[in-house]
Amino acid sequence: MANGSQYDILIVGAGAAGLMATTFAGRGAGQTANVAAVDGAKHIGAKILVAGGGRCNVTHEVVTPQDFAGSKRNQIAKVLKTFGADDTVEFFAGLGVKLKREDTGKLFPTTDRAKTVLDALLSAVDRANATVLNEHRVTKVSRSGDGFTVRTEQGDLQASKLILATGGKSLPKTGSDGLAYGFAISLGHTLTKTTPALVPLVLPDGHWLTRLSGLTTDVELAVASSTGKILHRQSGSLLMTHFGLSGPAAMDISRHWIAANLADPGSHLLINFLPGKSFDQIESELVALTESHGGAGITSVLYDYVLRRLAHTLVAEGAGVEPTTAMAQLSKPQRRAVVKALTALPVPVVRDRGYLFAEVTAGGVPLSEIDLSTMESRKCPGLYLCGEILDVDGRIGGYNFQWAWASGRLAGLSAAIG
């Protein structure tokens, strides 16, 4: 594309919002509109093609604001409401995509292919009469009269109308280096510090959890101050690796975790392998097992409670019990360790895996710089934003695509008709 090219609504960023942008500024502008999508990697839509472990969990059955962190929920609801995730549901069916409900509510493509979704996205784009222009990585934008310039290692391009679709640090291998932060705060924006968010948890070197790699359960997972006042709470599958923590629950609390990290380093992780269940509830039902089994093993017992190989560990390594002993030997203060190991455990996470594993980024742009009904900044006329740019994360299970969708979809609509 030649230096100077000129174009109604550019948007910078072809990633799931930018794409969703694209296709609704050109049906809303027109036949007639010059309306295009730029992007620095050679074939578009890398995160899309990875996400679902490459099946593309397109959104989730119920998507509420209380499954996003960030910005205030209520801002996040004005967004949601506008495009749910029937409406996506109904969307991928008019592009011939057809979507199925897996038992954890996720929707996926039946194809259980990624490559159905952008090929779906990719022809809407077509087909709104806009343009993707890949290999056009974007290094400055700047105000230029009443729009915008936008330098390209390509060239500049001139824009009426500016989308920031541009995606956050998470994956970079996919081509979300962060850049784009610094677009906005150039064009009067301010960021909220930007972490990591549904990334993996380290433990430390030789921790006795990581023995257990590759062993999953479900958990309670609590986030507790250096007070022991409990922040967040999460439940869901839990993952043991080589490393430390993964899978939906760890996943899902990252955030928590290094945001009270940040405040208070004394914050800590602690892990119930009895979800719904307290201390006092396990002591007592012990109790009540060392009168009528006294002469078990408590490992034994435990295998009523949790996995086998769990079990044995949790007694030896958890509580620092001996695990043959036999409930009726088991003084008051080690029964009561055990108990803790079950519903408490302390765990010493010592850092995330950062943006390299990381789904999401934290952070970014506070709603409460954007006019919610339009995504226009309320502080510079002509300039909208999309996803993840913006400070709104959701948890695990297609929560960041559907706003992705909904956020991109009403950007690209209001610049067509703004």
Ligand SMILES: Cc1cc2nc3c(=O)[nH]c(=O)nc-3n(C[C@H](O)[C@H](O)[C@H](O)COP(=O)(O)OP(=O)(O)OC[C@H]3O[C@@H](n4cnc5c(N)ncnc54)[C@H](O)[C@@H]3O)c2cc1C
Given for the second form:
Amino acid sequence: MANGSQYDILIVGAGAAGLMATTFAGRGAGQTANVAAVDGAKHIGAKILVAGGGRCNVTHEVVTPQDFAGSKRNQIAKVLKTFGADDTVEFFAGLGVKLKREDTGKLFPTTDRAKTVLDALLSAVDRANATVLNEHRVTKVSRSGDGFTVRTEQGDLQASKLILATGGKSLPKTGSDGLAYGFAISLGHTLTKTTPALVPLVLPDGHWLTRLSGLTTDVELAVASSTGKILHRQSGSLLMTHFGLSGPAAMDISRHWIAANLADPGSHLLINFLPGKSFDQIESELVALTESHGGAGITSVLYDYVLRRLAHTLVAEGAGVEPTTAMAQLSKPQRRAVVKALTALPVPVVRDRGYLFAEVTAGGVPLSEIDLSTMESRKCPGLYLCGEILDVDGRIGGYNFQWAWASGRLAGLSAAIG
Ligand SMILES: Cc1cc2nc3c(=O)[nH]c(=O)nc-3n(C[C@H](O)[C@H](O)[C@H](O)COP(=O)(O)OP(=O)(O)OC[C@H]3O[C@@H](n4cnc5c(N)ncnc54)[C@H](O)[C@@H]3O)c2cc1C
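Return one more block: the form predicted together with the named molecule, after the form predicted alone shown previously.
Every component of the complex follows; first up is the chain already shown.
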């Protein structure tokens, strides 16, 4: 039972997963229990507020384990099925937050304001008879008897049960700086290698694609091994920037490019500017067009395939062919160079933009160390983990929050009734 610094359930981290865990721990534990979340941040919920460009993409209409990477998909599925996208919609409706579906399938609050989501979560915590203590940065967590001692900058707190919801390392100024991985390790866990994910990719200074800054186009990206084996494909919108590649397609594939390069530094990224079309298909189309329109310039022919600004640059820089060359004058190697630039352009990514620009962290505590029916640690009884600290990362579209809601709810509820 509680006194000032003694808690039945203490949640470390009051982000998306932590607020959800706190709400469900409070609801499940009943009026007499002492449930609180501690967070180092002065203002709670910074990451929720910046999410989805300030609109907060709360979830996606269809969420499947295939939308995630990291731990095994069947492990991720076990948690997702306890609280799906429909449950998220119903949960937020119960808090007075209506969600709307956009054409992409992403769900946002009808207010288009992330603050609506954060305010609702904070009032849910309040109504669940739980509290959030801000400016309580935790520096150490240790076992004491059957419970835990949590060292904060404001003094030590005791807890019978502990939930770690401290996030990863992305956007560290919001408070998730990775220190808390050490808490999980000190309580017996391991960590799969952490890297930025959902992060823009950097090209060499002055690379010709950076001169197309501002251009957005649908592409298929592929990560190929040094032997040319395709390891991962990703379709979506690509944004050229002054430093390299951004937009959903580049962000989604970034974790796969990073993982491939750690294992095999010869791995590389290929862009297909004609998603769904192969080298052979486009080559035969250009051969046919040479017969019917031999006098047409190659660049103007490509206007039917890609944006004009892109056509010119792809021919000149991507294929190394004079852009005004008539179709009939193209040598076979030149024609094939154009087709390659269109369908499998190798791009020399030099690095990712790092945690300052990453939306999430890949890697973390592996799900194999968690009882997935409760989110309780298999290494340390009484400890629960949820959210991004775990080795699960979703693609762009509301999947990361869905993981936070589902795993946070399960951890909170289980800690309350376990
Ligand atoms: C710019 C941006 C936009 C995004 N947009 C979306 C989106 O629209 N949809 C989507 O699904 N996902 C989005 N994401 C990803 C999503 O925000 C995260 O996956 C999600 O917030 C993870 O929730 P979490 O609670 O696990 O971690 P966090 O939200 O990172 O919360 C962890 C909390 O723990 C606290 N903490 C950490 N260490 C300590 C410590 N030592 N002591 C005390 N407190 C500590 C932190 O202050 C923080 O409040 C976005 C991310 C970014 C960076």
